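Just one chain follows, in the form predicted alone, and it is written as structure tokens.
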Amino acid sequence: MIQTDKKINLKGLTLPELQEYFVSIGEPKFRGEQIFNWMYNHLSFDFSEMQNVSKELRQKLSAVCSLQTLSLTATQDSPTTATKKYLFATHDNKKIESVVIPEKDRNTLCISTQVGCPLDCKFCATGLMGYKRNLTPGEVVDQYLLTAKEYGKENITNIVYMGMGEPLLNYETTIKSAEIFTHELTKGLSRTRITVSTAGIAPKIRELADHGLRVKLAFSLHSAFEDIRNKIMPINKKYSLKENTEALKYYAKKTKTRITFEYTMLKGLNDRDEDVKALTKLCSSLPSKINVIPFNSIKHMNPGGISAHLEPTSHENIHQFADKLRNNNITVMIRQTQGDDIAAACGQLAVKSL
């Protein structure tokens, strides 16, 4: 259990863990279910609000337990797309960001799993922050709870683990938080509305498949060629695309879900005819679809090296690229850029001062 200021932090504990805690302090097991419901369903951050819990127990819990891991320090709204960015501070004064992306039939919350990111993908601002630490389950869950409290719980329909960090390098936290989100007592979020995105940690993809959670999986592909992935995604040197492809096939078969390939379009690097051919071969080998993503500027992080020279594929060429794939019977979605005017679009999340 996480302790802050010598108090036991209950946020981020699963139902069995809460039940175990209350039994350990001489309380009935059902108290765990009550507190779980208040925290994750009713968005309660104060024991005094928990009216079906005795006043004596509420006072006892207030003295020894904490219900909050993050503080919401700022919000920023895009005047063009209504995308909303949230800046949170952790107990040790680290900064992380989350984003609500509004669409016609859904509002998706993009949450972070790490402070910064260790992977250093060349097209991503988060990698330029460096890496400080993993987030705790409570810190991941509180991004949803604090956002839902401000934005309206009923208004958040989907969650994607696509913010700062690599979710599968913080595997236990990702699993635990997803279990909390999808629990029947949390209400409103099903596994089909949860997506975990990974840059390619092949052993953890297999482990996630075996876990049985069966959330949707998005794979940050960005090139179907090993040498290009090596240049723009250093993690590919450790876990090759070939190894990851076998893991993705295993995941799709074991969970009976379709893999989403995320593909950021980079001028002259991955938008060629040979890329269409390679993508077609890859996508034809397993149940999948492609999300084509315009490259969003990371100049706000003053990048160097290859990152400083990356350019976006033109709008016209993106559509031509997608049409070529569709002609090869590949399902393709072109993701519209949202929030780039507030550095909240895909690949732009970063806090310069950690």
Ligand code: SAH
Second form
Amino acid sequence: MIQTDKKINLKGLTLPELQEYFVSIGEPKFRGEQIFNWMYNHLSFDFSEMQNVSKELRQKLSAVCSLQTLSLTATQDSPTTATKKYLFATHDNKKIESVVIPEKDRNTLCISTQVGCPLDCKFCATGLMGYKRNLTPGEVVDQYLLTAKEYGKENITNIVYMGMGEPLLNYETTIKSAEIFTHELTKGLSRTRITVSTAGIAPKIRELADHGLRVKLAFSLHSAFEDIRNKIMPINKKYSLKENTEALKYYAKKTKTRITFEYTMLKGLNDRDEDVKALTKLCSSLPSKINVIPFNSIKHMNPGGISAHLEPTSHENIHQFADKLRNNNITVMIRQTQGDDIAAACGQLAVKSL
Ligand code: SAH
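Return one more block: the form predicted in complex with this ligand, after the form predicted alone shown previously.
Next comes the full complex, this chain leading.
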């Protein structure tokens, strides 16, 4: 059971925040480092296990602090691939999902940053379920910690912020969680193994560049034309592709990283020769590569409007499209669809009972 009392939740606090907390209760600063290490490195969520902390303090902490944010309520294995979906409940009984996607040389954990999503992208199931609230840093970190406990910490090699929600609209939480994942004391993941994905919140892309985390950035492009983006991604009306492209150039330059453009292939909408041309021009203007993603059906959501008419580009045409880009010297990866049989693939995360 998740505690609903007024205890202070330490999970999700960064190292400086933990140090500050211990100083505030009259304890030495190094206690912050100890608890940080127990939670995020040893995956210990029970004060009684923390042997280098005095018994007295452990009892005191148990009385006033909590280490629980999410409960793992169910897991689901894909019968056809090794993809595994984790369903979590929050203290206010919201449901969120994370997915582990095993590949040849890595296992990627895909985490959520919001309950639902406010962006309403027309091809995405999460958008169709609406938006409830931001997740807290503890709830984002816990998706990793609880999954790592089940799956083996050493077996999770990469984290992508590509689950439910828009990470850059929950900016502080995204930063704090990524700081925890990449902190040397957690013996976790290097910054090059963390990817934040955004639909395009230009000012926040710049802020992230200035922050110095230098994680990888993926940009959900889906069309190199403003009018098509306006149609399928309403956020483009607020932050245009032009404004985002300038922000992405800034990010690439400041962090010395390459931007990944995500490009979900929609029949007749973004798979034409003029799209190859526009995409080539855009990609040539900054250090980047393209991840082409087969469109995963969202029919299980019974969508209306334009969403009801979206169709996937055929497998053959996806390959032809990628080859045309490669002929123009663009780096292109075709992402294999994984987990669509358990509605765990890109854009399929949506929990029915919010
Ligand atoms: N809000 C963030 C992260 C979540 S989506 C973002 O927009 O980047 C993760 C990726 O899956 C995005 O590139 C998104 O556009 C893509 N996606 C969404 N729905 C999809 C679908 N039905 N099929 C394939 N990819 C989809």
